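Shown next as structure tokens: one chain only, the form predicted alone.
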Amino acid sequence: MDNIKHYEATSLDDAVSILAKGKGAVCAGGSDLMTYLKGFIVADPPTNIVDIKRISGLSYIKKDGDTLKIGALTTLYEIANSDDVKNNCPALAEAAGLVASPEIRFQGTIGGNICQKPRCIYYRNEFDDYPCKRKGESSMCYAVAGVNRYHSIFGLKDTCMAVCPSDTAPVLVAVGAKIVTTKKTWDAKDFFVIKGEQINSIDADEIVKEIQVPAAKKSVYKKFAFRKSIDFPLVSVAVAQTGSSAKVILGACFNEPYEIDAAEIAGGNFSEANAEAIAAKVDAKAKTTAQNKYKVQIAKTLIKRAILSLA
């Protein structure tokens, strides 16, 4: 068992400099990390439990113009029931209240929904078992050769298979939102690119603060889960249009959120002809397995469906 210090930290700057020390880790809803840690999934885990829930001042929803900024502590339920974000950024609300169980939604933040780790089933098993390369015990990544039916259905980005398994992810890329942390305001595309055990870029020793959601409304979260009310999206698509121009956006299926050129629906016309030009673009890209081929069509079924929501 490991020996654990849990530090209650006072304010950001305090939070930064215990993690500046060195093994450390940032709990606030606790939902990700407890089991990370139970599961004995690194050789060397994090010793200093660093709990940011009583820092105040990182839990609203505001509107600042045509902005939504929301604060990292602010929980997945509060942001799925928000009228501003319903209204703003309907994706983002569809996204936040399809997160695992109602419990887990009352619990969980957004801040903690960016900054998971990974669901690879080698990833999470036992350090000894499968000291696989994102673990940085060795260069391999078992699901190659091994289980990889729910893996990447894009090809590997540094020799790992593992998707984003965020929901909210595909939703932040999707609308241009900017996430701000304890160092810099990273660009959505930029923040979620993988690093280490991370799903995303930022140090050690930076938090995350707010994030800061454009606009919206013409927005769609559809997601694809085994087990509809509590699993983690084995496919997931966003879908928005912010002035003339139109993303959308592929969740858990690939290392980071995957976008598909959309140009058909850049102005606004959402029409069949247009879903089912869009969705084809996955056939070309895929580079899959003959395991998860399966993933490309139900991709390319949410898309569609997606995009005729909107209409």
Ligand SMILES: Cc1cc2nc3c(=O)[nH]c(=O)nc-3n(C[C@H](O)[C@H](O)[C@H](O)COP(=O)(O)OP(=O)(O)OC[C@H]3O[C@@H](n4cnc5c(N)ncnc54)[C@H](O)[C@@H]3O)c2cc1C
The other form holds:
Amino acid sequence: MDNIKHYEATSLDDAVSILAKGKGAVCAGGSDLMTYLKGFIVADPPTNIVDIKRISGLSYIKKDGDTLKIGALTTLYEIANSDDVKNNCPALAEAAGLVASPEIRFQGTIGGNICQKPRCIYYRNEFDDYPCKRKGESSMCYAVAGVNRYHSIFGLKDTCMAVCPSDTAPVLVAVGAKIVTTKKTWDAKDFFVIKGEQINSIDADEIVKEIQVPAAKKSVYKKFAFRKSIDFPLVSVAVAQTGSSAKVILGACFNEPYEIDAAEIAGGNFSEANAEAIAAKVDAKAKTTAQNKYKVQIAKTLIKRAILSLA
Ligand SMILES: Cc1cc2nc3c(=O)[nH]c(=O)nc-3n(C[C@H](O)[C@H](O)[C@H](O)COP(=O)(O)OP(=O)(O)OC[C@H]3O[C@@H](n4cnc5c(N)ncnc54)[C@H](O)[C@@H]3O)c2cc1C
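Taking the form predicted alone as the starting point, write out the structure of the form predicted together with this ligand.
Shown next: the complete complex, the earlier chain at its head.
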């Protein structure tokens, strides 16, 4: 971590102008950024670290009609424990409450959660240990022929096999949330499209300001992780009813939150037959390896549990 410059931005304009100089990174809670920098993950790391925590007015949960507006600096702890979130989008409160550990939820923000870097073991290695496609060090993804038991079960995107590690991402896609940045307003499903190292498509000088979550009172998030105390999802699923139908979105199964084709549940019919039928679609779409095909059964079981819990 040599030659780091730490800026305490006083406004979003100030933060954007520092990022625009290049080699910049936003620091919110720092729970992912610090491990990224101290792990020597990339050969040419960001050196202009822009602390946005002192910018006022970025931490709030407000109800505006049928929409929850959540500031980017709101912590995962605040979201998990907010009555407004629990009552209007239980899946988001559950997902935030299942991230990591209490310490990380106190410190980690929703903005950082949806902008965190991938967690693939090849990506997270020191830059000169294994070449990684996502870091631009190789034209191929070494996970494909190497260790891939935690990786994508729906094939590759841009020849990379790493999954989207964010717990809140599948919920935001399932409810059709909007992500407001300093440049534009994104639909969640377009936001979570991988670009280079990122799990989303924002620019290097673009900052998430607010997440707008439509009310989805009938929504649920289920997570399976090896360790119960502190662990990233191995497989997760969000099911959320907005309007007359419900979407089923898998997390940690593909580079992006994964929508199973034609898996919308019309009319809120959360029956056992529908749960079975949607779970069966995972088999039809799966492109697994010998090491990770066990994740398919976990995905099917979580889908059924999630749908039946809404019945
Ligand atoms: C041990 C451990 C376990 C973890 N377990 C989980 C888990 O189970 N589930 C999970 O989802 N995550 C997990 N995480 C990842 C991460 O810590 C959390 O997701 C947390 O929410 C990140 O928030 P932060 O505010 O600390 O982000 P930071 O570390 O400050 O930032 C993370 C990234 O997002 C960028 N960024 C931050 N805020 C913004 C913004 N407003 N606009 C644009 N870019 C921004 C930063 O530049 C950085 O690249 C874990 C991390 C650790 C270290």
